[in-house]
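Just one chain is shown here, as structure tokens, and it is the form predicted alone.
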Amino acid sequence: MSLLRIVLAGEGGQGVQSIAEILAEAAYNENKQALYIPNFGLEQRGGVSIAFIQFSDQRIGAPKFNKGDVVIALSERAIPRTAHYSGPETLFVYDASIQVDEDLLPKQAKKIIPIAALDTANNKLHPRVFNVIIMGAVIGLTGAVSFESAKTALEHKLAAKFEKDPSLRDLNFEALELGRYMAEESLKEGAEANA
């Protein structure tokens, strides 16, 4: 794997930092290099929260980067905060349930992908697994870590909750799988449209 740079952004409380931590742990478990830098707004809840994550098979030289390979915006306010990290080779992903002013979307992107993560969480699963759907989407879009490593890291992060209520394990694993599926399907649709 060459260097893979990901920007995740959303409102404080949406679980952006949790996703980043779990993905970094999954990479570590696969003996990959991973670098995660959190960036919080002034308030932890109510401000835009951004996570910068890099993955590689080799040592990662710099903690910062100008353009992401994948940029994911989970709220309306996160779109303009992250659009400048998008370049001609970037997959820019946003949650399809938010009303998006087209002028806020990045001017450069390889592909702009709407994923209905929030609506899917609310209508098919549970609102609290919205961020796990997004984590599955990251895996489906990038292959940064294996699905099994992500499940193991998720299990480690939420072990106490899973022990208290075992049904949460199935719910979270279903959300992870659904997110991966949604991302893979969006990439297929783009490939078919370009064929």
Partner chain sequence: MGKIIGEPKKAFITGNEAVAWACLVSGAEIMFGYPITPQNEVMHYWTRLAPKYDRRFLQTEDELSAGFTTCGAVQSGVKAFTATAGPGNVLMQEPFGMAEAMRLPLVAMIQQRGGPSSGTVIYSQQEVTLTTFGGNGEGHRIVYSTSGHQEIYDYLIKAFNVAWKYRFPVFVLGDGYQAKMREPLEMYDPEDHGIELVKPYPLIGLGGKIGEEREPSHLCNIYSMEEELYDVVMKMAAEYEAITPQLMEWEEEFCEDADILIVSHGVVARAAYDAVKALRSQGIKAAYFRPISLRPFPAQQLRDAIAKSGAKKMLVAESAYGQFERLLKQEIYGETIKIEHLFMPGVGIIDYDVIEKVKSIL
Contents of the next structure:
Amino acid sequence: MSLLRIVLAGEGGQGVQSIAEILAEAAYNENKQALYIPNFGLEQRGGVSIAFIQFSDQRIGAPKFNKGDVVIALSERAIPRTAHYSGPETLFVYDASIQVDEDLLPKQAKKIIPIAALDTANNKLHPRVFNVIIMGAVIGLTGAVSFESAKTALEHKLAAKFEKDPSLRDLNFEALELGRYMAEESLKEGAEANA
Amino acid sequence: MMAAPAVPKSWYLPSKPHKFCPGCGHGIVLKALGEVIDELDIQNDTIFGCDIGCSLLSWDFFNCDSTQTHHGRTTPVMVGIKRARPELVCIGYMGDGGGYSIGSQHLLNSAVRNEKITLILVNNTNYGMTGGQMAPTTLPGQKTETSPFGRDPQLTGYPTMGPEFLAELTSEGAFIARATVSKYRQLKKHLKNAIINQMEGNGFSFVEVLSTCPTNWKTNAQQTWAFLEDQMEKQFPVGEFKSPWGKGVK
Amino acid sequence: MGKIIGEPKKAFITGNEAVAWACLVSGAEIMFGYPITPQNEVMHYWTRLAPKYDRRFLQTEDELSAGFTTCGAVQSGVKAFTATAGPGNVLMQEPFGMAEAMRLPLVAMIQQRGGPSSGTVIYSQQEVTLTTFGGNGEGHRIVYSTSGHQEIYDYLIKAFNVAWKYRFPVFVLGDGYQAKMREPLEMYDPEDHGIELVKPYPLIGLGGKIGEEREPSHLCNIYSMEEELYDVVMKMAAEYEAITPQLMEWEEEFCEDADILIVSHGVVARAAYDAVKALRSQGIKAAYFRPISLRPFPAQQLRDAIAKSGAKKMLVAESAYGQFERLLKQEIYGETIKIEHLFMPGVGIIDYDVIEKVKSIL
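What I would like now is the form predicted together with the partner chain, since the data block earlier showed the form predicted alone; can you produce it?
So here's everything in the complex, that chain up top.
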């Protein structure tokens, strides 16, 4: 695979860094090159939390980049904070529950995609798996890692919790699947609209 | 022919006569320390660390391994050695400026951590090596090069009372005392206890020693002794402030 | 010492964790440290790993103390290290100076953050001057600037060996990105890789009966005569210069034929390398040169690269306002190649930045 660059941004506590780490680890376990770096300035306390992830078959260069292939903003504040990472080839994704100020959306994007992740989490699954839906969406949009290795990495990361409450495993895997499905559908919608 | 005066076995003779000024108290402290090293038979296990300032002149005073450090930094160097090689007997030697001023954070924190080291702090109420400036221990009203009209406590506070605050800070096992070069037997007893306490692994050990500095005090022999006994010893009470054994056991 | 890693093991970890593992396999017995971002996790990992292998840790009252306790520990013959950044690196210049003066085999990991002052807690390459020439001395120290986790691991192992072999303090210069990012590396036991670990030895606390079997070891750090100090510093300089050829570390590519030579160090070199490849693919003859050892600086190697490439221009790229460029310029004094620069103090440099800059100056 050629170089794939992803930006994930949200509020502290939305679990952005956790899924970034799991995705990067899943790619690493597939023997891909992966590099993940969180933003860790003072603003990590009470600010927008951003994760930069890169996947490649080859050695990865600089830890950060100026344009992502996929940029996902999960809160209102995260949209203007990440808009400049969106270029002509970028899929810019935001949560459909956000009341979007159109002016703040990126000027450049291949496609701007609202995904109803928060709503799905709250109404269909459980609020705590919101981030796993997003993780599924990343896979659906990019194929960065296989669904199976994502499940394995998730299992590895959450082993202790799954052990305590096995129903969490099904919940998380369902969230991952739903996220992927919603993302794939959103790409199809675009294709139809363009056609 | 007169017999040579007895010197401690642990003294390093090529470095004698020593380099301290006439009338300086350092020689008395180092004589007592040498006798203690002999009596405890720790010459081969001792690491003697000396600060910058007049205490520096003691660098090669003993026939023991030694190291020079930086001003105020003897305490952490001794901590590093002791943490790395607990079997060694680490003795840090410093002045009042090094211990109570520039190195005070190290003194305070190593005391709180109950580091198993022995620190000897020589208090002569001024910075001797640099030419007699005001020290944390300068007495109220005392003239120095940087307090030429006398130390004004309204401007610069009162003298630092080291053993007093260290006794409060330290936990069980610490040994804290103040001695004076005018009371040799007591001085030697405190130094000995401060080293035994380290060897027993009880805790932090500290002895402040009141000492003389006629060069910077600009005093003759009589005035020097009078300043030590009449003024310093009134400001700085000598004795044991904390001991793991209870008073007078050792 | 039993094997810590055993079979070489792939890992996907942060740079700070790589530091802890590298120091462990290098035989470090004790770490002294004081909290400062972005190196904190070195201590976090070390304090969890160390007890399993009978190693020790002390959190000191400040960086002065962390540096001086490290000096004390290595004097007593034990492999010891510390890690710091930014204002902590400023404070540690005092103990690092003592290590330089007394030729103490101290090892320190520097994870650069933004400056001046408290700057940012994130990333920069602004501790180059401080780490190479900090203190009131002559820069008789060894500094390796790493570009990623494998190098952090490899060069820390080398740092302990070089420190104890030559008795100069050794610094591994990383940065906030390398500290905090996760990427793959291979961890191994050095001796399985044919790297013999240099054994530590005491400078004081030598054992034996003093006065009968040996003389006392009096370690000197201050001299009463200017001539005495002169002799000490000149001897140190001569010894440093004598070992310099063995210490040079650098990387180069496409230097046989180029119009422009791109020089960078540390993590920026990753972007520079990608930029050079991209420029080549666009028909622009760019070459890549990267000093890994900043002290000593591979000056002759850079001069050779200039000569053989035939490049008329050099681009120096760094996340600082010219600290690396100053170092470089003094080392290649007399070369007539035109030097351009891309200075981005405190922010990351990506291949795009380098490519754009090259296009603007060619």
